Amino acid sequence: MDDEEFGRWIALVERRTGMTMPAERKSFLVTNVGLRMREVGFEDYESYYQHVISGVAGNLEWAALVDRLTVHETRFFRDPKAVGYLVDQVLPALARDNARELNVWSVGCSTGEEVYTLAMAITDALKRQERPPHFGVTGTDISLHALGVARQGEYPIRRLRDIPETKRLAYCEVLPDGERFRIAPALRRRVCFAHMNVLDVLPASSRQVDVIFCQNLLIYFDRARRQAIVEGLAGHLHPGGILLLGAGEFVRECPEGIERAPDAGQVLAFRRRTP
């Protein structure tokens, strides 16, 4: 692949999916747009990249590509620090402040570990807290792959060891082969997949959630992009919901309607006002 051909490629990327590929990652994309497109019955990267581009055949090819560009590195309780303010000081208020449905929205949801994580902690606190369990937790993603596997909440016995035992025994049943466990069905209940590029949620649409976790996503976003991604999803929230970013996801200006959180210490949180 020649520097035009892969500057026609990110730039594909970019428009598409407003990922950013820099120059350094030019392996990445060569090596997985090479599989792909042997896979298929592509010699060259052109006709390749024609085909991408071109009627419902080339979507549904784009699609099955696009599961080859995004990262899925998940796990179960990969943040407790953002687990733990969410559970200890986000739900307390906001049951103080309604007695309607939970809400929760993961973005870049991938294979759905963070999904259920939301789900056991949320379950936990409510129970704690003597309040019947009235929410849910919807998941967002680009991959059509990684939502099956979501869906699907099957996963290798090695990852039960991100779970603590407690919620371990609550919600996790070891398949019989002894080499995968699932996602207890009453928990799965809890939860919905949905296929969404999250250039969509630009806009904002009239249905809103109380809190929305965004984390290790906006790094493959320009500074612009990044921004503009925060602005859309703050106009998600309802009045006093909150909106969780990844450490090391920090946007330069605090969008208009929201402030940092000032209860959540080390966790990038922030808050929507309520008028």
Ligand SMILES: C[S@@+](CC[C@H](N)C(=O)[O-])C[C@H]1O[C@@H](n2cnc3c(N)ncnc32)[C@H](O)[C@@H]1O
The other form holds:
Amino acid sequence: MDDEEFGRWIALVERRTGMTMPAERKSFLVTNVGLRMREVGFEDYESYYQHVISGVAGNLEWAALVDRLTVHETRFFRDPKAVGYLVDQVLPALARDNARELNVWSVGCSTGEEVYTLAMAITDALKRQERPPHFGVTGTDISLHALGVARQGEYPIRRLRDIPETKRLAYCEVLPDGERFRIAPALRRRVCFAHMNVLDVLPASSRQVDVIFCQNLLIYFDRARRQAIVEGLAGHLHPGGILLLGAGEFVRECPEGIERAPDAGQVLAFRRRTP
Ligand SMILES: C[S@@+](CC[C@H](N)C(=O)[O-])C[C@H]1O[C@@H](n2cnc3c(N)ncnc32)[C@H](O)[C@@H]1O
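Take the protein just shown as the form predicted on its own and give its structure as the form predicted in complex with the named molecule.
What follows is the entire complex, opening with the chain shown before.
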């Protein structure tokens, strides 16, 4: 792939996913585009590029390619501080202020571990508060393949070690082959998954979501785009609702109507002010 072709590919990836692709990642892009291109029978980057940007077949091919160009690294209880803050501070406050069902959204949920982590933590927290499990967690991602894994809710047995023992016993079932486990059906009923590009999140002001988890996604975007996405997400927060970003995903300006949560310590959390 020459520099001109590389320039065209990174512009396409950035336009469609928001991810910036610095020159150091050229080999990542060349390897992954090259592998996919050969799988579908193209010999050169230019004709494959033309295929990807044209018509319905191009759209279908893009859906497969984007899975190769995104990083899906994730694990259960990846950010225990953020989960602890949610359980100890956010949920009691939300429960005090309203009696309706809680809506939780995991943006860039990858293969689902974050979604099931939230569902386990929230179920236990509501149980401690002697409240019924009236909540739902929705996970969204740009990768159809990752969402397929998430929906299946089955993982290699080694991933069990990331889950605290009490939750492992309550929410995980080892499959007969002993090599995999699955998330218990009662917990799976609390979650759903949908295909969504975070660039399409407009500041819609729907104000229906209580908690948004957006972790290890914005790091791939430049500052201006991060800011726009955070504003878009914040527009969906219910008054008192919380947006939790990953460490290092700092945005310079707080969107209107949002403040940095003062009780969050090291966790990067923003709260929609109550009117
Ligand atoms: C590194 S994973 C993070 C997973 C999880 N949030 C965590 O912290 O463990 C980043 C995820 O963001 C998704 N992603 C990348 N660009 C996206 C976009 N424009 N819209 C939605 N999801 C995107 C990728 O497919 C990937 O699954």
